[in-house]
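Next up: just one chain, as structure tokens, the form predicted alone.
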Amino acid sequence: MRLVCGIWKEGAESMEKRNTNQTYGETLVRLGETRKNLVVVEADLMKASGSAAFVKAYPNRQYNVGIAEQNLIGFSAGLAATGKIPFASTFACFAAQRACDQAVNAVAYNNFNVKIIGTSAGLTSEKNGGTHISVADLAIYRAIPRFQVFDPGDAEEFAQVLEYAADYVGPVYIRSNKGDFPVFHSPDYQFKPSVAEVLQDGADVGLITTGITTNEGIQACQELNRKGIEVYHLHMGTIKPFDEQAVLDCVSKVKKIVTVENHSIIGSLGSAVAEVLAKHGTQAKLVQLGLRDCFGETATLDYMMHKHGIDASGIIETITQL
């Protein structure tokens, strides 16, 4: 694969896997050493989020509000008002839906320095069932003024986004995907907010991915390369602020674009790309892959990703048809 610096140049089979939840706890412990005002707020999900490691290291800097997501965000806003840097985590669906009013009025309206971590994001919540699968969290937080929104592609990027969020002053929403996923970023990678990454150059079709769909895109590109199809692959780890120029650069080389997201096709990555294309009057065909105005279900991640066409085989099929 023809990949840029900062990405593993070997195939997907050579990538190590890392657990996102474990990465969350380890990163918070490290950040907490030098940032004494960093605290963690939980809705009784310390093991599920991975923050249990932080609780063990700094028992006096963790707050458990119980299974009360609205309190989680409102309480975190209060902590931020006193100068703390709260990292508040719960299931992405509840952080976005149940606590939406608190995120808007308690956090964003006051521009409080709260970091909200949406755990088990999208289909990675899998067997917890449809009610726990977030299909609109990115769209909701993208629409809230002052929030920056991130959907990291792997554990390395996730850790660096957490570090960026700890130093950035303002509201941040970060997706955390449940499970072990391949790490495609190499050790020399350096996260740059609002800057998309060109993973592969190509002249036939554009592929824009985010979150866990980026690894699927990398695998798809390997097979498409063997078929002689050249793909211009962009990874969008930052959903807001959005890298418009990266999309325009892509369109300058290809006239067909496929977006892939572990989320509804309404309001997130695909919508952001469509907005850029419309804003600049570009003549490009856009195909959006994701959940098409539906909920998730009680099933495995692999099954649901295949069903909704956002795994490597679904991407290959769509691009081959194009």
Contents of the next structure:
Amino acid sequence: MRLVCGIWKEGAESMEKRNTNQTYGETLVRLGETRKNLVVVEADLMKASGSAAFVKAYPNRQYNVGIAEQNLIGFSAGLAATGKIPFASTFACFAAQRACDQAVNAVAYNNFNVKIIGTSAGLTSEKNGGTHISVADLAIYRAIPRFQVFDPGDAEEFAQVLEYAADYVGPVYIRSNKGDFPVFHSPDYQFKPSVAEVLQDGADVGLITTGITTNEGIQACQELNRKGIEVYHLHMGTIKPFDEQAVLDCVSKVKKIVTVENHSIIGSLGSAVAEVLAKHGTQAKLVQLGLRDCFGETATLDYMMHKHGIDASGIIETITQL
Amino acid sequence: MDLQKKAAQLRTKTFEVITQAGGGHYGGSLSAVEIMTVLYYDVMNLSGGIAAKDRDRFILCKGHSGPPLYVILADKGFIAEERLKELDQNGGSLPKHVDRLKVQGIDYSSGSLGQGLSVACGMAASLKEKYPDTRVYALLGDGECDEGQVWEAAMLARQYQLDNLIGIVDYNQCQIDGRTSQVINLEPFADKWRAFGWNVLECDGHDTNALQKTITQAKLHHGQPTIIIAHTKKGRGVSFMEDNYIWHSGKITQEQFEIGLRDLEGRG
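Form predicted alone already given; the form predicted in complex with its partner chain follows:
Up next: the whole complex, starting with the chain shown before.
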């Protein structure tokens, strides 16, 4: 077994943790220095997104539309139409569901340069519970033409995705996962859109993860390594455009694949992998881990990740039973 | 220019273009002709061309009323007259609902009702910083004001004191399923806008002089966005369509087309 990308420090426990919301604010402040048209649009969730630092640095470059997510996205479309680069954020559940038609029509159909940040994504909404846990945001945005869709694995990747989005001209949806998470990317890491990262080579089973499940996958791989199970681990920070070749490369080595996502198993990472396998007539067993057509609940992240089998122990259990 | 006469010509052309397309949204297209005529032939600053950053913007929130706008854009030379034949046609370049990516001169692709005013707010907020004299005009349908997002935008426009935003409601009092008073009553409509903090003006939406004066008055108002409630008739000018909600959209026979043309020529 060999490490293809030297991107994580030795031992999961030694990884530095960084806060996603803090990263959002700090990154926007940095990006806003040279990009004078970059503005922030909020819907009364400025504290939850982390954009307060940007507002403090550039008080005249923030708009707050109040608790009105449809208006958040429509208003942002108008800003973009006149040359601004709006970063509009709200909880991922509202960004995808409440403002879905606005994302489709006001942004994507018009091809306006709006960046939508879905905060407290998936189970990271934790105790806000089932109404606030977005189980379908990636599926929804993935199905909207012209949108690029990202679920970064850690704060380093998140910051670089934000920078990419600021300079890419077109609609973008980015998940922001609330909390402090280990940073597995090294400081010299360079984000490449729609290019999956091979975190570990292996010949027994393929593991494809995205967002916060990649850290769980890394931990699982360490334990599985000790058990002598060789895992080909792929991190998919970009959900659309999807890196088909990376899946084909994976399946050229293994015939059993496990996908893991902080999302419904319908319509996002696992579905995208299934589509690639079917499209190319590739024979492989696919096990999709995620929320199995159900809602979240009022609980901690650890509890729910364990319950849905998307934490390290769940991944280990699934892979060892394959 | 005699704007009333110009509007009459554009109305006839709009009626012909929709009919040639095999039918369409006659009602709300014919009710909005004078409003668009006054905007495009008198009020709006388009002197620097479409590419000018400081030009006025027009958001047709009620995107199904595209035909008169297309007719105006063709008349003004923004698009080729020949393209009017492509309205609603397979593979054609003029979609039923206005499309900015296909038609030069369209500022916003609409169709999903209730969203245009939010977009207009974003444009107005952004333009106000650099181009204080630039105005954003948003033409809303009255039935469209059933949509909650209109009122989200209304609150925002007041909060940000978007006095460079002028909304015009084509108040023809008809929507697809009936008269607005019977489906969802908008009244007291002017009071609603006042309660949301807007400067409210009203006028006859088919009288070009009244529209000119009212929009001029709106442009002089500071500190608040202005809404102009333009009282109109759905299907204006065509005897069997006028003020009849069933003509929100539809197809007509050759005989009806000839009746309509006679009506319009008689009025023009």
